[in-house]
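Quick heads-up: it's one chain on its own, the form predicted on its own, in structure tokens.
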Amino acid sequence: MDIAFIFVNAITVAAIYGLIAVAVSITWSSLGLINLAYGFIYSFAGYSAWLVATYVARQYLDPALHPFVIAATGILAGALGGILVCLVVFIPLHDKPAFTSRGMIATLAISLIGSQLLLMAFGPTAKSLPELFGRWRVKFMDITLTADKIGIVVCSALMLAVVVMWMRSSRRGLEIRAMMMNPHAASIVGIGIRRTGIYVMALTGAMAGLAAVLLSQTYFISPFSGLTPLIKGVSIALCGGLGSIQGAVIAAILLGLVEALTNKFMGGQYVLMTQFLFIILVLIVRPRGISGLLDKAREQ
């Protein structure tokens, strides 16, 4: 059952980091922005959920509602953080020369400054969120599945399903898809780049916020806790192919498997090393990622 245990851990890790990877891919393919502020958005959403859990939910709400309120707070805070980044970085810079490099530097600056502000506000002591999914267990074919792992996978899958359905059925979602296919043509037919940018950043920020709440079931929240999810999210997006949601999902599963195998046979200190070696090998074989094809409009 070691193989089954490794597979379950791989899926759990992929479900969390896959959210950020998909967010990175959507932001790049639609806006041409590699958003390095997801580290700050992640920590901001985590602390927002912690504040609500500590000072609101425990005192004023029924315990049965705590998981829903905490998760909703993380999602809304992430969306708010994404809108903030859009207003500060994307809208002022999107029509300026060398926007890609300027955007990367600006979002990285936001991440660093925001993390320092969180450090000043909350201190270096890590915070923890309450258990959202309980402590029950399910045994399936001699495999014991814990509540947190099932909850993480189900919540991540639901979030991705909602995002995909919204992008396929709603007008704003179709505008985002048009931007992902060809941003220049989308602007010609009247799709507002700035307005669409706000929707994109809110949507992807919400995904990062949910990832913060889910990962807090395993790790603590700290001012710089978003650094590792940011690195892994961007790495997964690059491995899958920037702009490819399908590639991001596939890469998340593969890198989750690499992490689970490394933890099992080598130790957690080697995880980043083996993951980046795997990414290098993938990019050597497929320079554009597993299934990603850069939009020709981005290359010109």
The other form holds:
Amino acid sequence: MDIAFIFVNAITVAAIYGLIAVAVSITWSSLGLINLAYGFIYSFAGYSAWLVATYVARQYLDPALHPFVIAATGILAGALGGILVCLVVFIPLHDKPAFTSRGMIATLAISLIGSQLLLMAFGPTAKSLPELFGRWRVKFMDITLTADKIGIVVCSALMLAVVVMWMRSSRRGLEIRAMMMNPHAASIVGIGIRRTGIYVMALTGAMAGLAAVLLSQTYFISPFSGLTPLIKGVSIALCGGLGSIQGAVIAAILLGLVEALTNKFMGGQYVLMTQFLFIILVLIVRPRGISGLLDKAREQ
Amino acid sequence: MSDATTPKTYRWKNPLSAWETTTGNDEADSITVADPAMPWQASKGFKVETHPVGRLKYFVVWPAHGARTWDRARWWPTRRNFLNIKGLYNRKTAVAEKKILDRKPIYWLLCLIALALGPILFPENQTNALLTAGATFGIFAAINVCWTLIIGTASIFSLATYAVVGTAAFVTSFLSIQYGVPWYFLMPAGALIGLAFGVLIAIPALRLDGFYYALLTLGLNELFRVFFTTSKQFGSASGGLYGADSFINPDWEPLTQSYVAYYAAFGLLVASLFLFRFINGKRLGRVLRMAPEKREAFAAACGVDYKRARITIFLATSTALGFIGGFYAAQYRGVAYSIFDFQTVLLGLAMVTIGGIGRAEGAVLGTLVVIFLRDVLIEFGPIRYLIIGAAMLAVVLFLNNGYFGIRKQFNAWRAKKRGEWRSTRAEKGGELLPEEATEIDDKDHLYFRRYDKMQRDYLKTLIKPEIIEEHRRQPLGQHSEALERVLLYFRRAKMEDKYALRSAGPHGPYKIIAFSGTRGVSPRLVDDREFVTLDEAYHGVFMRRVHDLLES
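Next, report the structure of the form predicted in complex with the partner chain; the form predicted on its own has already been given.
Now the full complex is given, and it begins with the chain already shown.
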């Protein structure tokens, strides 16, 4: 296989996983919650988008609108899933003892329940979304870039840019950043922990939802399909440093590179191994990830 | 206030004046004295709701001969006792008694006996199914007990437990199939593999904090799954690796096979419980109890090498998990890929969580509940997993530490509520509150405080300008009833902080001092005010006491 092709592939997938990694990162650093229910949110958003694509868009809407409607549905469903997790896990638990471990276990319980519910509702057969970006392709210096790859990279970069801009410039973003720095001080100066929790979870859920819509055109949606993106996202977030967006982006690119190189020189079955070796090496050198600072780590 | 308690002014005549032996007041303005029993009657009527108070702590107490109160049965050849028993004498009857302080060993014994005798009690038509479920329970309970050691005792939040078990099971099955290794070598081989993998995954644990490690091990689990499902040697086509040597002879009757499997798994569970006891209850566990999360630095400063202890536990437990993996392979003649599934990790976490993390009994109970739901109530279909998930979620949301943490949490909640109730009915000043009262042995003290409070309330009504004026005119000698009652109370005060006079010369001036109440400790000077005559000084002391009374 061509290294450039593999590299493009790796970057595409890394873009999607990077979305989830950033979501995990923001949730951890602002709320102190390790949300492992993104897998469920992912599947939930994917199925919602599929429902809309199959039963609404195809029958009632102009084909030109389909991509927007489907993507919007996925994002909204993801945000809804995030708010659900916030209401069920974060709000009741955030002031209880051992919040971190209990929160993590609770999100795992939600993903257990949620994936079983999805399994009961939709059955084990996988569904797939229509292609959102059409079928055109671009040739660029011997590399053929298909529409979905360009679309995925552009969309996730756009989403990331929107999120970063929003976090930088809006009042709510300021609140979230204040929570990241010091949750207690933030609550003292009048930033509602629960309210901010809902914003954060809706935002990160929307990112997972977008990831679901983007990835489900190439792969499939099944009740457990969120697991791989979740684990990849968590690993990237861990490698980049929990709580750091630029760290997650760097780690996503690096891991994509590792994946591409492994594919080229060793073979596809060693990808996970080399990736984890890489992550472990990074973590042994820097226990808080590439751009995580030891002192700034959240203490809660 | 009613008329009876409102003092009326009248003119008091000194009875001694008839004999003309009075030294000071012949007559004085004074006040009538209300019935001193009134505050008692008023306070006897309960105005507020009463609640039962005290400790509900029941201990098993049985009589013992006085000479044998301190007898102890011990585990030969150690000096450890079978039970934590306290010998004591009953407070009321002075009879020698023995009290069991820790009843857990009894419950453990009863539960293990129930598990051992369980197959006899299983319904006839379900014996085989229940035995199979019981064998699964035994193995999973053993795994979870080991996992509890890692999460609870060593506080390393590892999610790769099932990955270690699965790896050991796969490699030993592979060895048995390829090289014909007999079943009794599978477990030691598994233990070695577990140790090797333990060393491998313990390296990042040295550097990473709890949750970073949890996320990493989540990924490691996935890595193992992908590795084993895609590798050709481990039979990627058949959904698992089967055909290993087993201690269960296929020529036996099916029921006999089930029995052997059940009791083998039971033995494994008991062995893992012993492991738990010998790690958690001995030096390593105690060392780590000194170093809970976020207090590691303190423990390290005290000389506790908590990292070494944690890694030791992690390695020992990984070895045990590898052993269990070998056992798994030998029991089921192989292993399926499903042991690496995320679902398995989730169910395992549910088992550990439902009972309570950090306790062997929690791990065993949680495993029992989850395995019962999953393997016995099969006719429920996929709803079983919903129930398991809901139970896990409910436990995490409402309980601080699973089922076995309920008692502690309830006691804390009750103490909080007690505090709230106490603050709603804390209107009675000097009395002890009921909750404190149950903790005080000397009940006289309670009655004294109560009586004293009522008396002070009563005497406060008597402090009027008339009696102060009467005292100023003549501190010593015959007084009106109101003043006399107040003075009697003052004279009866405790030595501690009792006021006295110190004269600078033979005829004054005088200063007020207060006794320390402790022998050998000199009195303190109350203030610098000097009184020229003795009577003025007496009145100064009186005013000070009146002030203290009104303040109290």
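Note that the structure is predicted; figures quoted are calculated from it, not measured. Numbering follows the first chain given and starts at 1. Superpose the two forms; the largest set of C-alphas matching within 1.5 Å is the rigid core.
Superposition on the rigid core between the two forms places the CA atom of Ser244 less than 2 Å from its counterpart.
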